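Shown next as structure tokens: one chain only, the form predicted on its own.
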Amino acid sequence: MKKFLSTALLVMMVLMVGCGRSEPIRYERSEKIMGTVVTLKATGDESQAAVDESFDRVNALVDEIMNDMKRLEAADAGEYVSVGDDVFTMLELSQRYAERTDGAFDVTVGAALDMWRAARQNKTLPTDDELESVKGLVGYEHLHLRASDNSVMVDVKGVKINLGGVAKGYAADLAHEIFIEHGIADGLIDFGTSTIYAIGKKRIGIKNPRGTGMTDVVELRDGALSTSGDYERYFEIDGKRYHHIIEPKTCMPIDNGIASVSVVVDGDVEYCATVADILSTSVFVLGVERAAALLPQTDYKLVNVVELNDD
């Protein structure tokens, strides 16, 4: 009888210990921001706070960008306009890589992007006169930054800044900072096919730019992966594809035989996801060989390139 009771007590203790174990708290939320579905996933006691605060921060960033861009467009040529800290930081990083890439990455392509957006809607190509006119409004040398008061100036009226090639990466970096503040050691910051930040180890599929499924699966650990491709916003005329990634010097969609480029930047690099976002576009425009000659290979790892002759 005593043996039976002691065994029963032992079983009860084991059950009680087992009941005391709880699964890690996981929280996930998705929201459409910056033209894509953003999904944030976190594991940890403060997972919901981390995710919800990150969405608040990213939405505040979007508001800051929209307000600052409106004021810049309204300003006269040569007039400095004070901008928010986040916008100024993005512009500083963009100008740094514009110089490193010989202008392959350039946030002053806004006027050219507007021209091609209209072309896509109308299914007609820009005229030669339109192209020549826009070329005078594109060039990172037209953008001037004054760090003493976080102010920005363009020296030609009509130059339009577009942060589409940098903002998602920067937003992912902001979310990552908040995740770390909340002690999240396992999470995923997913800005669609553009930029992904993995906290911990994750397997990330890279979209096939010419069909369904994936072209590759990359193991990403505590770092960012960014993909640039010609498959999201494009139109075709006479069988030729015209997409949204513009070569700044020609103001034409880049046509170098590449359909998509994916790069990884280690989390130890400052503004890791922002740099990944910038570099995926830069490599797409430059091509692999020229990018390797211009950009330090310690900055990034090229993990996937889909060329058109691989279709």
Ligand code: ADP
The other form holds:
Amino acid sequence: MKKFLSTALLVMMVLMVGCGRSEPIRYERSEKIMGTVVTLKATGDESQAAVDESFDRVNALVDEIMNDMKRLEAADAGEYVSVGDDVFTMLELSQRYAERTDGAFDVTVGAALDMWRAARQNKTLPTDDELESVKGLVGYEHLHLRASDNSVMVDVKGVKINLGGVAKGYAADLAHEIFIEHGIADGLIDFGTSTIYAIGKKRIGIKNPRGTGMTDVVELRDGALSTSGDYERYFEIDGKRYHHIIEPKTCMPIDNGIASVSVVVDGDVEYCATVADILSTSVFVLGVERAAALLPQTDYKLVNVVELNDD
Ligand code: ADP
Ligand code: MG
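Could you output the structure for the form predicted together with the named molecule, given that the previous block was the form predicted on its own?
Let's see the whole complex now, leading with the same chain.
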């Protein structure tokens, strides 16, 4: 029986190749999106549809974010602006974790990120005055969500939302949903420097934040792995490193001796990749001990932390 089945399978495969079947069994595609190389791989009868539809969905998400953020920035203080379902969901999840992390994860860091981007371009540190005024524009309590009509408001003009710590994870969740709809049981949704969602069992290397190669290899099975590090986007002034993850209370780049944090969230958790994306940034900001005190260990697994020696 077994032999018959394997012979049948072989014949089927030969036939499929012979007929020039348009859908390959294994399919993969890469594209640069949200500042990272996104690679989607799927094996299954509908692999190409799963991958192509996912890219369309993720590109539509990028458009929705840009459009909604633009309208939100143009609005007055106190004015509610209706946003798309995806943006609203990302903001809801972000606010939930802002509360759980005592404000360590905070999507209102936009103004601080802009200030640090300017510092990087001008190669000068922000002045104390600049830092003080930006502090008034950062804080998740300034962001208000109204679920009855999917609308959003900031209560101080100039508060700016930045979804860089959550959007890649959310996009990975969207792709995952499409993969499942297409019956994909073996696939990889890889948002490069941020979040990887494995369907089936995969071995994933974690990049060494200093030097080359891998610092660890993690076995991921039907779940998401997220890494946050100080090495992707940074600059130096007077030999000191300034990177893209901000301590919302001080509006300074985090300087707590952590170079990289990786977390795994199980696929059973709702919005698993989004949560993983949020939590890697959160643990990076909080440090391992505060994170352990604030966040229930049932939600996630800390799989790798690289701490720097004092130097
Ligand atoms: P990556 O972009 O590689 O996935 P992270 O997931 O750690 O890295 O997200 C970092 C990004 O999140 C920053 O580039 C910025 O857009 C945003 N960000 C920075 N600090 C915070 C913070 N404290 N809370 C939420 N988002 C942040
Ligand atoms: Mg991320």
